[in-house]
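One chain follows as structure tokens, the form predicted on its own.
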Amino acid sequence: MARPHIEPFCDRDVPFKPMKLKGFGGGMHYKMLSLDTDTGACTMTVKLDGGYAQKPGFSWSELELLVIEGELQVGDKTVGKGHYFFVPAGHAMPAWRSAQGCLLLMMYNTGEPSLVESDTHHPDARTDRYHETDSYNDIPWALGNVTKPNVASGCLIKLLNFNDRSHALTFLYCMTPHFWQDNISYHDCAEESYHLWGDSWMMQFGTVPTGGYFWRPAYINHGAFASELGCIALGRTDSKLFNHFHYNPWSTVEENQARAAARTAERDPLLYRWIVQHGHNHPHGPEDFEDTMQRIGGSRKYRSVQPDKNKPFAHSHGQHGQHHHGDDKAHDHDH
């Protein structure tokens, strides 16, 4: 996705505005939280004006929708907060109606916000992954380790949606009183997050109050975190998400990159040189900058390798501190 990194952000800080585009009824007003230039995906908060109406349709969109305060009534069920819905591009909606107003977080997946008038579904549509809950009350919390390595206890979730074809993830998640986390994280994926109640803090980025909101696209530095009185928050992901844990706040995006390049090499060596290298049988992957960073008792990746303990940064390249290239001349490494 093509969205920028946005943060911090709180959308307590904009005006609304008036929703204008086609099929949309009066009485719809939205603040842009981030928004994908090249498709239209975005993701809104929406407020219906008391009385506010709109006629049965589909969107060419796949379409997330959490109710955030007061009462929606789709069809003849009405709704509040904390109802969340997940809709297929073009499976139809029936009306909506808000009799005193309510206050939506709307996310547009693949495409910009439509409506096209209609009570029946678009042939195409994949109408078996339409869910609804009431996700404050019909879902317990759990604990926040849907993805090994898990984050600090005292962080809990609750799995809204899951994606099967790229592991996305839309999830509520909460920090309880006096969380804290002090290592640094980031991920192969964007991630998403919007404050729905509650305070929670950043290293990089400060203070998230409720409203706040950010985009983060992939490897940008995040932590340590904390909350001294919990919040609550809706989460998402773009595709599988997985915690690269480090204590490295000035790593830049490009050596993250570079890192989960590596820790890719050594898991699955055969995938990366098929991916990356094309069958190419280099024998030195990506760097890790952690296995090379100078620290006591000598670089991690070479500890194992006869460190010498009377030299704090010394490291060997294998039993008599040389390597080849394949031209039968070795070099020497004396740090």
Contents of the next structure:
Amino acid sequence: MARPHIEPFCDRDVPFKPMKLKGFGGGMHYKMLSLDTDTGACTMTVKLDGGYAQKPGFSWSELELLVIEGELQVGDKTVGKGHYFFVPAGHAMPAWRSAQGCLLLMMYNTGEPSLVESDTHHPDARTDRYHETDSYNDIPWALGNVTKPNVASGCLIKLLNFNDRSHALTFLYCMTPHFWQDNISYHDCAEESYHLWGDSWMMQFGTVPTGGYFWRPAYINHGAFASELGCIALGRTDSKLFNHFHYNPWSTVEENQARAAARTAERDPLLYRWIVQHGHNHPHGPEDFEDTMQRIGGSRKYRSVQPDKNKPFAHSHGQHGQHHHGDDKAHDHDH
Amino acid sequence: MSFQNLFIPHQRNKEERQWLDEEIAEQQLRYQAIVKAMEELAPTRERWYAEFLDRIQTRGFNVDGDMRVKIQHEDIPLRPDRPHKVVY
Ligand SMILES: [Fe+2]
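What about the form predicted in complex with its partner chain, after the form predicted on its own?
Now the complete complex, all chains and molecules, led by this one.
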């Protein structure tokens, strides 16, 4: 499996461990936040002792790095709190030093942590993708509306990385004190967050403090949301972010998945027909639990049984609602 | 996990394999502790759910950004008769 659902977790609850993997300097300590059990990809909080020194080198994995506290000398450049690096696999970094020590967030995206001593890039390195920024000072806070529907006012972001193929995002986000947003969300992508400072609350998981963390696979309900004191955090998604908002606290991952597919069928019918259904012209979409879930006033589906002729892939089955498609779901369909 | 950026294939050595196995075992323990803590939170969570379902009828449900609609009482979902979990 990939990374499991780690939520909520707080790195303040566990001690640092010495990094034993070869290549890294002595005086590197880490706390594992989440780990992909197949690839070894992981997110760690890392503490470098004062006087830490590391030789120039590259990783087999893509690496993202954020300085949480202290200063890090990278080659002849000294960077501090809020500095972000995106380092493609095989891209050789200059030597590291930290005179007073520092705290880092290190994210190895495609393999376990590794450092191969080298002062030249690996021939396969996508060096064009390397970038870095002083995120605290060089990027202004922007509205959190990177996608529609979007978060409530008071949740702001600074975009740090955008993957043009997968649309994976890395961003800083903050919530203003007394932020709240009353909906439940899930996404078609995994979502990750590390609280650099402050608190936030979700009604499934409770309050996450400074050092709080989650790695949440796709389609898992989270929210309503609130923050008492405000917070600043590093957030990531592993592919395109879309907010599926709703208000059913008890919907399952499977129901959320089916609803996401149902909404794709409504929103992008041609895409759904030709890609999702492989050209098979099937008039039923998957089930949207908002139509069928039991409500105080009964389910919506049985309140109205008339087919909506404007919806290309929706038709009514009448009062019975359901019929069996067989297990493989591939069949001829004449109505 | 699908960041879909470049990964440069290489052979994992014995130390790396062992490191990974230890980390996987420790993560399993962390996961189990989280599942337990989230089960213990269930009574509080039920209250939070009830308060949320109340607020979306009075203050409103955030449809998009700050746009809120008040959900009709008859549209409030009923708790299904099945076990509920929040950690998957
Ligand atoms: Fe989310």
